[in-house]
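To begin, one chain is listed below as structure tokens, in the form predicted alone.
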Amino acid sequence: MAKNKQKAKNRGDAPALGFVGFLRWIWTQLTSMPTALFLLLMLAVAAVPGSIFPQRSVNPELVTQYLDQHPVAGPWLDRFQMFEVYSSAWFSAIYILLFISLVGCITPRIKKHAKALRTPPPRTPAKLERLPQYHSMEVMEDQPDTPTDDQLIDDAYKILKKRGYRVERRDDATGRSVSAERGYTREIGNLLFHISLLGILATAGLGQAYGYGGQRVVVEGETFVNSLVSYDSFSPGSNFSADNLQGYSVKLDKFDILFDRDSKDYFGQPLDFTAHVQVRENPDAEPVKQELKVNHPLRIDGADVYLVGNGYAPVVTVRDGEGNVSYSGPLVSVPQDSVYTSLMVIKVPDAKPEQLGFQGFLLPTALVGEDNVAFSGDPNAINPQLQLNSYYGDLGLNSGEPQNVYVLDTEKMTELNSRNLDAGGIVLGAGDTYELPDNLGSITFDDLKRYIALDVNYDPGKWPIAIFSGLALLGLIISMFTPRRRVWVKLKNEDGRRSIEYALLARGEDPRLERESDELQKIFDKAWPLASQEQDLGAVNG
């Protein structure tokens, strides 16, 4: 192995490295900080899909729509995990290696600035009058309080300490005096804000694997239990264990808005919204009452519950050709404009003979126009009405294939109601009752109430995320203004004649540098009985 080598040597050719020399060259490259940049950028390109694409953790029905409209690209996309991008192989390939990166880049030189917090300032330059900032004062001898040699170290020494430098005396064979530094803790901010980014990295994970998120609509007089089964939809991280669901409960009992009565531009505009609610920390807690407005979420154990949207959900009653009661109860409809017109289907799966399913629009003040076509004046349920149509046959709910509570799929069923047949279209008021045609049931407008849609989160690292980003702001604004200096004070005698010069170097760019010098100055001309000879010969040997 040495002949090979020396052969290679010979030949001018590098030797190989081996596969433990491969295995350190690759260490080296993945922990230098180019390419803990470059990972922190890949990260954020590779965050780019997952709002491009629909991801199945937040809305599963868009991705089995967008697989549909999209046969060929769509399945390529699921190959490559594009709908699920934030716990797909690739991107957790990309996040791990920064953090392996940051984590292989700050422990060395958390282990260097350790060892220079150790060492002394260094040692005074032989030719001072070579820095950028220097000056040379002779000690005037005939004054009463002239110092002695060691007078003027010892208040060097204490000058230059009492400014925040680390301070060491020398006597050496450039002479006596007193070497200095100051601005460590630039290197301290630089490290806290690495050591801040990598916790943000580390709490965030921790935030995505035990964190969870979900929506609930809510009505009035109704009770959401924080259980998975009271979920309208939910999205656990990747270790949530159920157990650790906290069991509180939030009641509504009345849900206000305040719309605007006054304003001739913005009339009928909502100004305000609360929902009055009981909140139980646990079961065996008595019901605290509360209130919900937008942008002021409850804070319940660690979880955020925010107000995201509202609307009516009328109370009906459905009966079958049997007479039976196949449905009651209050109905979420979504609004359409800003008078709350709003859109409604019913399915009614229990019905016999036949399944029925009624779509249309709730008018909160219903009213008609000249064309004999009903609309709603007012977002306040002044004179509510429905306005339904009515169908009757196969629902497609037993077909297995998840559909839209919103949207009624009548391909396999026939119409029962609408403007365009003899029957005509559903009309009800508050209380009315209408007999279906065929003696296939009726249906009945009970109520009116008004619902709220929660958004629940609980994130375990929301927290320290905060930390740890105020953190990264201290540890950068210490960085950026805490300068890094040198000082030198070194005392002359030529010929029994006694001066103080003394020269300061700035570790990277001071545009203060000077300005320290010219304190300097100043304090030591209060100091000693001094007479300035040179000032500032770093311009000139500039």
Second form
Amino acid sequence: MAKNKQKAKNRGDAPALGFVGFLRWIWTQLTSMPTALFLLLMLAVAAVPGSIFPQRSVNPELVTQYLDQHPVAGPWLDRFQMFEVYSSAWFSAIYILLFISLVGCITPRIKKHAKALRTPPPRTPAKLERLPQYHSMEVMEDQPDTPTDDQLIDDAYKILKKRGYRVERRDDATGRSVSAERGYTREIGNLLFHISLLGILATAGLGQAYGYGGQRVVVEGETFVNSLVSYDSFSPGSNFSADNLQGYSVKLDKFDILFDRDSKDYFGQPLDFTAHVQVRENPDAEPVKQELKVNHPLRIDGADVYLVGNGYAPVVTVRDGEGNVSYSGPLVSVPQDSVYTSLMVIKVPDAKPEQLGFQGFLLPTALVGEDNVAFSGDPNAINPQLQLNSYYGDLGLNSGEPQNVYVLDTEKMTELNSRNLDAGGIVLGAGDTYELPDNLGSITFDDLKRYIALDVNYDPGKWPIAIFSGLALLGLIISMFTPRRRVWVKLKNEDGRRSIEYALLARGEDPRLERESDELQKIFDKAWPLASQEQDLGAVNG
Amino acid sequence: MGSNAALEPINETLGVYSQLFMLLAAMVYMVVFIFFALDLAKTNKSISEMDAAALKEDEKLLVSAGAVARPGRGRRGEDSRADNVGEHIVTDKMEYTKLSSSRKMARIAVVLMCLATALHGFAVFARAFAANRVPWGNMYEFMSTGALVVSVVYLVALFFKDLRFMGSFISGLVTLMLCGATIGFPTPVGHLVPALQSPWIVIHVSIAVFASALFAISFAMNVLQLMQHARMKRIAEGQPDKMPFMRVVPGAGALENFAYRLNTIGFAMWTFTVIAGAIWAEAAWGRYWGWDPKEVWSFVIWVVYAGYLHARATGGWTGPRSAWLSIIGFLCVVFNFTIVNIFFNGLHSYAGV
Ligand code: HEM
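Having seen the form predicted alone, please provide the structure of the form predicted together with ligand HEM.
Every component of the complex follows; first up is the chain already shown.
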């Protein structure tokens, strides 16, 4: 240990200062520019896997599918949190370190700049002619309104002040002069930008904690009431409480889709989705008619309702073998293609003596192809038809395991109707009824409705984030496009010949310094009677 | 609300004309590329000749002036021609000079480029009028309109700065983009799908295209900067100049500074693009940020360029190192625009592919 100490001392740059010193050393490293740069580049690299591998937060089903397809690599990727990159330990570590570095970086800069704001512009250098933008002008003394020294200094002071410089009169051994500086807002803009980044990070977390999101499918004629039980799926933030649910309701009167009928190339492509709804802000309020469209959510009392999907909901009635109605109502079908060929599954657990199940397709406009297979020729319901297979037996609903409503588990069921059987498949036009074989019941295709899929989202962090983002952009623009410059204007008196010198100095990148210099020249020319502009040192000899 | 406007019928004839003019423009750009390339090739030859002539002239001057020492170089005085040997024909301020105005091939190239851009502009506007909407709703349109922006930005910049040294890069890029659009993503004129019917498409996409065009130009400058850097190093070591055509290119430092200025503007625009995208995503998908592949890559681009800006302010990271960051940044832009649009499926996948 003692030896190490000795060594460190000899090296000089990293003296062993014990634990506190070590921490301070870490802190200095962490808040240095190279570290910030390194962490930024790490952050960029670390974000990439999230675009390559499916993410649980975006689409959990794709992750399950990926794990099925990659039995070896999948679990390893999962171990390294490749399916939840943006909440993973390593991604979090990088951005947390980066933001700690950021805090450590901007705190001293704020202090420093606060001081700079109270410090007058720097003294006038003794030899202005050494600066890159230097000019010298002689005052014409024989004019009636030749300004005095005081006037010249006053004028220079006013001119520079008007151009946004902070100015200070100087009177020292080298003569009388005005020193000026501008561009203090550059650092302010930069600090505003970095602080706003902190704000974005903080409010993003808070918004998620107190918000909620949910999905719900609503068939024409149905009403969605905002309460926990009405959601098909619901994901609350960690600090969410059910009391936060605003008690509004949305009734879907009608859903319209406009398809392209003019274009040869895009025939049948949807052009417009409009849901005609009635909204009640709370249970006692009057319903208000509104239109819900893609890109135009309903904004109700802080929560937003988005139109994210749609499809057909055939209304069917199933009677069981005992002649009782065991199911009646709309069923959500899942569109598979652009002409809305839709997959549908009917589960009838109440049917007696046997439970019944159906699966097949809805064809909105049924046509028969050359190969005698029916297909849908149009997304609109011109000739709707159900093409179903039927099953009887055990639906497997009693096992208690959650089941996908769009998948029929036929393991413990017997096929009753299908192409492969003598009975054939079930084909139902609108209003048709089909009697199942073996007196097991019947099915009727009563009506066809449309449904919409809604996303409901409440995120109280949205506005703060928007404000911080705006401030970040503002700070960025201010800092990037505010030049920092210094100007000195000096009086010279040699043998009764008075001249004015001025010089400009850029602090940092400043491609327009020369233009500013020309601008000042013009203003001085106008303000004072000047004899000559001896800018070019080389010309003096000639 | 946009939906009513979208219902106006498509003008298919105008759409066909648009496609025709797009092809014509692509062909002219190809010729422009050839002329710019000829300019570089010719520069190789004529510069050596010019150097020889200048040396001879100098000798004559010296003889006539007798033993009088050459006058010191005044700030704006006439330099001896021979002083330019090994220097750049384009000044570090990239202004037009007497020497640079003698490049005939480059002048033809610029005239032809104006023609190509006019044809190209007609094609893009015809498509916009045919569809009654902004001409950036699918890959074909992103690419062809983006190419137009690159070309126009370049031509406008040519008024102020002698950027002809980048002509072959720009015309090559534009040709490539037009060919990519017409061969890779041929798309007849059509209406926008509902997801794209929003005022945000005007703001978000146009600024994104603009920022990308700026990134493209500074990318080219950074590549040239690295080449110039390597060349100067070789010359300093006393090795022969293998790329004399690089003398129509400004010095590495000037390129770096100019690229930096473009990149700062590009970065501010990209920041705006990401914010506008988030606002649009909030209105369309119910969340402002969801790590969709396109969002991931926009974020990556943003962070890489933030890294680049930091690098410029970090000791030891200016020069070639920061140039590499800018190059990587632009490669990410290209990746985001091509691979992510085509192969990564996410919510942005309706780009007409
Ligand atoms: C969250 C991560 C960060 C991001 C995205 C970021 C981004 C940026 C950007 C875009 C600029 C250039 C714009 C401007 O001048 O205002 C900048 C400048 C700057 N950043 Fe950061 N920054 C981050 C973290 C940090 C950290 C941790 C430090 C300190 C170690 C730092 C120190 C600086 C400094 C000193 C400048 C001024 C450079 C100059 O004068 O050009 N930043 N930053």
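Since this is a predicted model, take the numbers as computed values, not measurements. Numbering follows the first chain given and starts at 1. By rigid core we mean the largest C-alpha set that fits within 1.5 Å across both forms.
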- Query: Is it true that Lys412 shifts between these two forms by 2 Å or more at the Cα, once the core is aligned?
  - Reply: no
- Query: For Asp155, is the CA shift between these two forms at least 2 Å following rigid-core superposition?
  - Reply: yes
- Message: Following rigid core alignment, is the displacement of the Leu77 C-alpha between these two forms equal to or greater than 2 angstroms?
- Response: yes
